[in-house]
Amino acid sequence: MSERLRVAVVGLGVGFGHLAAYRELPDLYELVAVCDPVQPKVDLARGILGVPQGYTSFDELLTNDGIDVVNVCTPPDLHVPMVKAVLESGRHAVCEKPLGGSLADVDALAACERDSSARLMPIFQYRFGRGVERVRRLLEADVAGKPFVASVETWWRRGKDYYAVPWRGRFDTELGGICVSHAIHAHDLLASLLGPIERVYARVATRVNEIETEDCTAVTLEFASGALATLTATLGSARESSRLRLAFEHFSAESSQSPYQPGSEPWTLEPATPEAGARIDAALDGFEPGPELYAGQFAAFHGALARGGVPPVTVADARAAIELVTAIYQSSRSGEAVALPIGPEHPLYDGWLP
C-alpha cells in the first residue's frame, strides 16, 4: 500500500490539529472529508483547508465509499461506539485518547480489530519527538544499562473557561479527569521507555476546579525492571510545563519543559562516564528521526500499513495506559497499592466511574 490514503476527521475540536498534521504529509494522505455536529465548524474546516466533503452525521459519513481512514477526535464517551463502527465498515481507525472508559472497552475493541480487515491506531503523539527518539535509540542500542528512577511532571492550568464546555469535568462524558484527559500522554511516554508497570500506589484529589473529576494526582510506580517512578499532575499550576527525568546506569536524561511537546528537543543527556559518553555519541551518529507529534505518528502509520505491519501505536499500548488509569483510581479509593496486570476479575475492569 504505497498510494495515498483518503482520510476523514470526525470531531473538529482537537481534530483541527490532526487536519493540520495530515496536510504536512501530502504524499501519504488525502483529506477528503470532515464531520462534526456543528455545521459552522464543518464550514470553517472546509473553507480553511479546502476539504471537499463535510458532514454533520457520522452515520452518513460511513456511507462514503471513498474513505480509507476515519480519524475519531470526538468527546471520549463516543470513542468506543464510533471506532467499532469504523472497523466494522472495513476502514482503518485512528482514535484520540482515551480509547475507552474501561479495560473491558479496550479489550472489546481489540477483539473487533482482530475480526476486521482494518487496523486501529490510538493516538499517543508525544512518542514522536526528536528528543525522546534519541533516548529510545540509546535504549535499543543497549547503551543505557539498568534503569534506576524516573519522574514525570504534568503541571498545567485549566479553569472555568475550559470547563464551560458541557462534556468536560464529568465522568459520564469525559470519562475521568487529569489522569484520563491530560497526563495520560506523558505517562504513556514514560511507560514506552521503561516497559511494563508492576505496581501502582496513587492519590487523586479535586482541588483546583468545581468539577466531578480529579484535577490533581500523585502516583508511585514500580516497573518490572525494578525501576521506580513518581508521577505528579495538576491543573492549577501558574506556569504550564511538562517534564520527564530518567536516571539509567550509564546516563541521565531530562526533557524540555514544553507543556505540550515534552518529547521534542531539547533533551539533555548526561553520561555517567567518558566511556558512556563515547558509546552515546557512537549510537547517535547519523541518527535522523522523522516528523514529530501527530505528523510523525501518521507517517509511521502509513508506513506500517504499506508493509502490512503493526501500527506504531497499538491497542495493547492503549490498554497499558487504561490499565494504569484503572490502577490509579483503584489505589486512590482503597488506599492500597494495586498490582498489574489487571484482568476481568478486577473490581474496576468494567470501568472506574463512581
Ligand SMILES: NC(=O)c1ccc[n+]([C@@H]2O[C@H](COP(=O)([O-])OP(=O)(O)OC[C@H]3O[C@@H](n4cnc5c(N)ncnc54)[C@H](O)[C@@H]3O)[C@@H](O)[C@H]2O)c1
Second form
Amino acid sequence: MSERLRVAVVGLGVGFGHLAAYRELPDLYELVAVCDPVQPKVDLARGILGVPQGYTSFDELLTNDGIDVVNVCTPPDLHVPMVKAVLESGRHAVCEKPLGGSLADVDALAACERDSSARLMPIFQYRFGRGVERVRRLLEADVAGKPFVASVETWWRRGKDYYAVPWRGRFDTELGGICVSHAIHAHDLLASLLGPIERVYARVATRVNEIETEDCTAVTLEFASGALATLTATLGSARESSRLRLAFEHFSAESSQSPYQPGSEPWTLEPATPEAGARIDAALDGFEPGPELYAGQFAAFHGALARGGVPPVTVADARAAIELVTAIYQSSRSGEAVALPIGPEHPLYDGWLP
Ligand SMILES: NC(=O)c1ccc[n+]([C@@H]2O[C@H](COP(=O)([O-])OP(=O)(O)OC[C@H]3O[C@@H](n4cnc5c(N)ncnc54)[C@H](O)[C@@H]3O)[C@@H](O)[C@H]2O)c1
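Right, and the form predicted in complex with the named molecule of this protein, after the form predicted on its own?
Zooming out: every chain and molecule, the one shown earlier first.
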C-alpha cells in the first residue's frame, strides 16, 4: 500500500493543528472530512482549509465509506467509545492523548485493535523532533553506555481562561490533571528513551488553579535498567518551559526548553571523553531525521501502514503512559512507592477517579 490515505478529523480544537499537519503531507494523505457538533467550526475548516465534507454527527461520519483514517481530537472522555467505533468500522484510528482513563480502557482498546484489520495510533508528537531523534539514534547505535539519571521539567502556565472550557479541570471529563493532560508528553518522551519503569514514588497537589484535578506534581522513578529520574510539573510557572536532562555513561544530553516541542533542536550533547565524542560523531554521520511533531508522526504512520508494520507510536506506548499515571495517583494517595507493571488485580486498574 503506498496510496494516499483519506482522512477525517473529529473535534476541531487542536484538530485544526492535525488538519494543518496533514496538509503538509499531500503525497501521503487526502483530507476528506471534518466533524464537530459546532457548525461554525465545521464551516471554518471547510471554508479556510477546503476540506470537502463536513459533519456535525460522529455516527453519520462513520457511515461514509470514503474514509481510511479517523483522527479523534475530542475531549478525553469521548476517546475510548469513539476509537472503539472507528476500529469496529474497519478504519484506522489516530487518537489524541490521553488514549483512555484507565489501564482497563487501554487494554480493551488493544484487544479491539487485535480483533480488527485496522491499526490504532495514539498521539505523542513530541517524539518526532530532530534533537531527541539524535539521542535515540545514539541509543540504537549503542554508544550511550549505562543510563545514570534523568530529570524532566514540565513547567507551564494555565489560568482561568484555559479552565473556562467546561470539560477541563474535572476528573469525569478531563480524566485527570497535569500528569494526564500536560506532562504526559514529556514523561512519554523520557520513557521512549529509557524504557520500562519499575518503581514510582509521587506527590500531587492542586496549588495554582481552583480546579478538581492536580496542577503540580513531583515524582521519582526507578527504571528496569537501574537508572533513576525525577519529574516535576506545574501549571503555575511564570515562564513556560519543558526540559529533559539525561546523563549516560558516555555522554550527557539536554533538551531545548521549548515548552511544546522539547524534542526539537537545539539539544546539547556533551561527550564524557574524546573517544566517546568520536563515536557520537560517527554514529550521527549522515543522520537525516524526518519531519517533526504531528506531521512527523503522521508521515511515519503512513510508512508503517504501507509496510504492514506497527505504528510509530503504539497502544503499548500509550499503556505505559497510562500505567505511569495510575502509579502516580496510587503513590500520592497511599504515600507508598508503587511497583510496575500494573495488571488487572491492582486497585486502580479500572481507573483513578476519586
Ligand atoms: N497533543 C497535544 O499537544 C494536545 C494539545 C491540546 C489538546 N490535546 C488533546 O486534544 C483533545 C481535545 O483538546 P482541545 O484542547 O482541542 O479541546 P477543545 O475543547 O478546544 O476542542 C474539542 C472539540 O471537540 C468537539 N466535540 C465535542 N464533542 C464532540 C463529538 N461528539 N463529536 C465531534 N466533536 C466533538 C468540540 O465541539 C470541540 O470543538 C484532548 O484530549 C486534549 O488533551 C492534545
